[in-house]
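Next up is one chain by itself, shown in structure tokens, the form predicted alone.
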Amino acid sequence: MIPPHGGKLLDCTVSGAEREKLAQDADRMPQIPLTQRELADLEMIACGAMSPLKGFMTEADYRSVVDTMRLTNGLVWSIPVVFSAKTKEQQGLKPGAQVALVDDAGHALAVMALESRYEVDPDYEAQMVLRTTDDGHPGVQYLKSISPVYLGGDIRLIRHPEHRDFARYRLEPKETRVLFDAKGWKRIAAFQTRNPIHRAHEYLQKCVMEFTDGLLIHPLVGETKGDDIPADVRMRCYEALLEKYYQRDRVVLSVFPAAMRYGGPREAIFHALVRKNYGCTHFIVGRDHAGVGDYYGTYDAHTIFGEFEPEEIDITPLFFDHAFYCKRCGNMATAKTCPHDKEDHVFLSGRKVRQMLLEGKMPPPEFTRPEVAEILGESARKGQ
């Protein structure tokens, strides 16, 4: 199988004695809560799913982040994972203590050893990162949102976050490996997304399952913008898609509990190097991968991997063009493969579903299959 990134899948979660002697310990430790984005990352360093990373980034392991896109020890990583002071008190922390990270009721979810306590430039970041400064960005917005001193250093956790959605779909990458083995997968394939599948999803992921064993759909049920489709219509679409049309031994519906940062290109790198971790041995980027609005060129998120030798990133890319539903083909197609003139071409996107929804239009054939159509006809009628 497909060695994790850094060659070890690593675990910060501690049990027995020392995760009840870490959790007294933490009553009497500063308190610092994570922000939403905070405590899907923290859940994603402690399963491993960010492999190397053990912690928060320091300063060091940051300012090679943003300026170069790789670790300081030369692996390649384009998104910084950071932890925000909160308050005048956690920003005057010195490097050697220890703080308890806590979720919105307090409870004490990790320990922090602090290694680095520095202060950063959020509108550098959002440029190097974002590739823009623009206020409308959801992730600009972000960043000017928390401070700008973060605290860095290794994490231990002593208590999962509590989730009361899609527990039987939250499968970390130790599990993912298990069962892809028990499956015999030797080729796996996974797809991002944070949009209701539509026809265009559909095609790639079946383009995909012609050549591999298998396809991992890994939904993002993080964080996102709050006009994008609630995550639980999202999975409904996604179990009535694969009820009715797909080869069920052959896929594996999972949830990926990362937050969005919208970060078109660098988010598309990070986005496969997470999946290698899960043991995908290929990921499927498409038009505009993590993009939002029109702050990134259509394709600019395959260009981005040409930046790096393919051993670098060890997953292999597949890139797909804008796909469509063509009149006179009577089947979907992308540029490659339809002779037809852009007059007889449908396009698909999930801005375009959510607008139709947002006036009260069901998505035609075209579109979606008429059970995804009814499910988010119904969801919009409800108001959520």
Given for the second form:
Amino acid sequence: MIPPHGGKLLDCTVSGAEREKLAQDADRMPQIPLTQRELADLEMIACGAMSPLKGFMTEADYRSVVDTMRLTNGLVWSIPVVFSAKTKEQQGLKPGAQVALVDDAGHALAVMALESRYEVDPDYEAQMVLRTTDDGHPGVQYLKSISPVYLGGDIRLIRHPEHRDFARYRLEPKETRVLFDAKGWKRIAAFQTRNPIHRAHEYLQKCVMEFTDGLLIHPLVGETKGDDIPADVRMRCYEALLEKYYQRDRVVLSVFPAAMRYGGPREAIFHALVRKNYGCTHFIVGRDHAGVGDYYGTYDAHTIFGEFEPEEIDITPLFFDHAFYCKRCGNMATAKTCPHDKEDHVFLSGRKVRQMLLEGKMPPPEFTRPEVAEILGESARKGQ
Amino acid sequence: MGPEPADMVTLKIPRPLYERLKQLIEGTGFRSVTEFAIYVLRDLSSNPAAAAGEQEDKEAVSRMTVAELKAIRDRLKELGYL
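If the structure you just shared is the form predicted alone, then what does the corresponding form predicted together with its partner chain look like?
Up next: the whole complex, starting with the chain shown before.
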């Protein structure tokens, strides 16, 4: 099976007497609340999904990642994974302190051994990581909404975050690895998505299923921007589709707990590396992966992989062009395989689809399976 | 006398890693990053099992106790994955 990034799948959870002791100590430590993004990051660090990260980034790793897309040990890592101090008091914490990271309900979930406290320039981070400082970009908005003082250090998880949703779909990397091993899969492709599934996505997935042993459909269910389709609606679409149109023995549907950063190319690298930790050998990269608005070129998320040697990334990216149904070909295709004009292609923008659904109209079956259109239509009419 | 150039090949490593290794070997007796890399790679290749990432990962899985592995398999079965 493919080795995790950095060679070792980390587990930063503590148990037994150590957990009991640390949980008691945490009550006496400074308590710092986690944002939704930080909570998702914490969960992923703890279970090894973000291996080799053992905690939130220290200043040295942060600056190295922002400037060079590498950790200080030379390993490729494309986005900062950071924890912000929320108050003046927290901004005054000194390295060496132990702090408790708490959820909305005030439960201490983890203890961080504070190694580094540093102030950053949000505009610089935004420009380097997101390639823009425009306030209209949701990632820029997030950066400007949090304190520019970051706290870094290794974490130990003492309590798993509580989830009321998708319990049956939550698998940690060690679990997907055991699962793939049990199924005898050697070549596993991961599909990342934050959008509802249309025929184009289905086409990419099935192309890849032809030459791999299995497919991990891994919808992102962490924080997304307000006008994205809610995760529960997207999951219902997948359930409906898998039941009728997929070879179930060859597909695993599980949720990806990460928050969306809308970081386009850099986030594509991150999404690939993390899927390697889940045991996947291939990663599907479509058009404008992790993009938003017009901030990134259609294939920027493809070309960025060329900045690294393949063995540094290790997981194999599978690049796909924009896919559509061609009426003359009579099948799904991309510009690589279809010689016909755009007039022969069935393609609808997200906005157009939303409009049709709100008006009670069904998108054509060449664009969206009727089962999916029904779920999306119902959701649109309920105002979700 | 060291090997003739014809017996050597070039390996490419990321520059930041090279710079870090350069710092790492200061005062250690290694005269260059190349010498250090050859030493480490020889050491690793003398233990092929440890050098192979695949094997390392298998070891990681096998480091799970039988009880842990069973718990994971049971959960996967309960959820319908197995």
